[in-house]
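Single chain ahead, by itself, as structure tokens, in the form predicted on its own.
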Amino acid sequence: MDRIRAPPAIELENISKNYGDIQALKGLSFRLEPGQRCALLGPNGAGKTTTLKILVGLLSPDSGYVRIGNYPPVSEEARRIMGYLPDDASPYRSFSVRENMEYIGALRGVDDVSEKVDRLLDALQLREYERAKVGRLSRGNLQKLAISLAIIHEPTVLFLDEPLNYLDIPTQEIVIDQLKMLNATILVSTHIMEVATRLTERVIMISHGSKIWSGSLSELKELGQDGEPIEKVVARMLTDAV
């Protein structure tokens, strides 16, 4: 008997999005299978954040087809399995760190919320700030809190927009370790090649709203000439796409 194949975890087909006269996305298509970890790589203004907002249902495309685990992004089924770290995360500023985590955990239907919050407070080194109001946090601690809110329900599909922003090097390592422990399909939006290499195995490269290349990191490295660093390979490809 043939095994039934699981639907793609993330699927976009011919997505277009305009902001007035500006065409942010131009027929963008890609899919990720369950468990894949991929970087959405491109320069500032390439359309990365717009793509993520369409995937999580915050924006509607002008045309095209979007599915998360075979469900529309705005459906309850899709929202239940998704986690999202935006580039401008804004936890409830009048709440404490712990109150934010407990509130979002409860909304997400997390069992044993208090126990899960305790684990994340320790894992992300936020314990000393658990009673602090969000408005008093440093930008780095605010980022760690936002990451905890994105993963507290252990999503199976996770979208991250520049997840290592504002974090010092030791904290980056802590966050990378936590993200690698997740059993999830992960799409990371970034313009920094090192973030892609640390968190993912595949790359979808976009420029001016269009996909210009996709494949594994090892395939991308093979495009280099005479030991050319991968950053130079990417820079050359993005420059040629202009």
Contents of the next structure:
Amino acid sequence: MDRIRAPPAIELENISKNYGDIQALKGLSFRLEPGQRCALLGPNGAGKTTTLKILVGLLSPDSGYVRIGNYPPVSEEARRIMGYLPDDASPYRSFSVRENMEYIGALRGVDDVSEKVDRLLDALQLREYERAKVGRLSRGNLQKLAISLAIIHEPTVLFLDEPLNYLDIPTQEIVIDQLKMLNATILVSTHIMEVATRLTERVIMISHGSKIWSGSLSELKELGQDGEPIEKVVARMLTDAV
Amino acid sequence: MQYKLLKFVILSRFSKQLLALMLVLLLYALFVSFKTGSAGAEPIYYYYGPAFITFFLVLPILSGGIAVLKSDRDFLFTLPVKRSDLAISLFVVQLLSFGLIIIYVLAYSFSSLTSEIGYALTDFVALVLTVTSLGPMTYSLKARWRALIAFIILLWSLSVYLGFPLSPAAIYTGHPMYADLSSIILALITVPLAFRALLRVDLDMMKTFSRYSSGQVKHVRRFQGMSPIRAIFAENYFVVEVAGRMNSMGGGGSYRSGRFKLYKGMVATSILSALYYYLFVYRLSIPLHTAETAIFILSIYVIIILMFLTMGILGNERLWLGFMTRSPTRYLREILIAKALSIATLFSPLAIANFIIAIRGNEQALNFGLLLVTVLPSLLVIVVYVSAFLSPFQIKEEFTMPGQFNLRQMATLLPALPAWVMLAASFGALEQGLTSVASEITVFTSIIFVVAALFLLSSESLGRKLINNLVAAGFV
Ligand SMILES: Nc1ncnc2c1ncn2[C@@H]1O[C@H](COP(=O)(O)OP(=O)(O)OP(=O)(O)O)[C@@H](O)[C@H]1O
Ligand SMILES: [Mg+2]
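Having seen the form predicted on its own, can you show the form predicted together with the partner chain?
Now the full complex is given, and it begins with the chain already shown.
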């Protein structure tokens, strides 16, 4: 059990993906070491969401391969330890907040589902909406529910697509704390630099489906000329890449 | 009247190819109806006509069918157009998606109505208007009320089989005047109500939407302590979910889904089976043809209904939730097996009634019984696969149609064809007195469909392709 609880490495090797004529990813490769928290940064349409869908095994790449630890993402081994939050995450509509959490908890084989659900309801301040049907939630509360569904089984690999969307500032802090508490390898897709700096220590920058830079946040800061804000550095790198 | 508005409303809902096909179908149906005006009543329409009329009266009520798009709420309804123009445009769209079906499917039966063709035409015009109006009239009611209205109309319309004359379907049972009287009254009630509803559709849509989406669940369902497979069965076997785009053209007013507990459904099917048994064994007075014919036609219907009700099943799934909890193809397989078994269980009382009727000497009942427990569950699986490839749509919001109707959605219904053909072959054999051949064809049909479904379920690569296709279609 301990061996499984240790976060695995993530490897993505020479991935290409086309949607019809659109080349979404072109030979993308990168690797995350066990326990690393990394931001996948890039402008709109860069291929971030596509990359995550391939990493979690919902989309097959046209070529290249993905490894979660030593396993392909569709394997039972990988799925047990993976958590995924898509952008525009929408939970099961026929369920209430609690039912969604219990159902996914049961499917995940979580022990003591009820306790886990109670803990998350309190931590994410969803208690008062426990019985509310999903259709009634505000967009922010929906996002909180989605986050709790993605982490209910305490994953050791976590893929998050724009996780802080729709959240107010105090809630962002709560979510950031919850995510940092997990002992997991984390890849966060975002186009907002601040999200990257709050949640991660490394950055992989992609544009037009290819990697243009990767390194630690401090290395990224050093690229800026005296006191230049990091957002400016990134903006320059992304424009240069075009 | 603004024709631009009308054109926009139609073209934003129907693809041009589909409109062309509908026109061809309509012309063909009318052509056939006048061409085949042979004298002598076609006995088969005695069953056929009332059953179809009933079905298409009930469909728009149950499906909550109203052809309003998601984007209408954000865009069309905010435009400064005259309410009445908008209502007329929406009525026309409603006519195209629900009302005209009556012509497509029943024009053929005019051959049996030549002696009372004037009455028949009047009856049909009134029926087309009624079917058009029922959706707008009822869509904003609670499911319970819609079910009640549908049930009353169902009983009323089917009462012609017991000799009751005052019903629109009585045109087929030799009471044309009463048929006209009842359909005209029906149209006079429904059309104004539909217009009233369409005039204020923008306001009602908001209200309906907020009422349905608000509220809390009364009893929280617990999954605590369940193994994954038990949780999957709790949700996919013990709860029956129907979801489909339901209307004449295989598309639908809205992608609606409904859920009920399996045991409640079985109470209903048990009562229906008892009624069915009683009718077929003791009561059915069949002046024109045999009980076999009636059962044969029933099985054709059951297939159609099931197809409509299951094509949207994946629409309520969530790739990022269920499909992430285990190997995605395995999850797909497990939910589909659970759902197929659920349908088989739901229909099993009816199947048992059929088996008993078969033992008592009606061979066609064996066919129907087997169909219910083998072909239908298999078709569910097949339809889910076909619709996932042809017209996948995820239900993220109820009450609105997700997009245009097009030809692809209609193609989703194609798997029904082989089932019909094989049913007809078996029926034909039975009619020729080849009883053993008929039951062989029946058993063979069952095996073919079960094997096809099992093949789909077992193919790993097909499962992967299906999931990829859903992702590409924007499923989360
Ligand atoms: N289902 C799809 N069908 C066709 N093209 C798609 C599909 N999904 C994405 N694309 C295209 O692939 C490219 C990459 O899209 P992707 O969603 O991965 O970008 P992204 O980096 O997540 O962008 P954003 O920051 O806007 O979320 C885009 O050009 C997009 O138009
Ligand atoms: Mg994205």
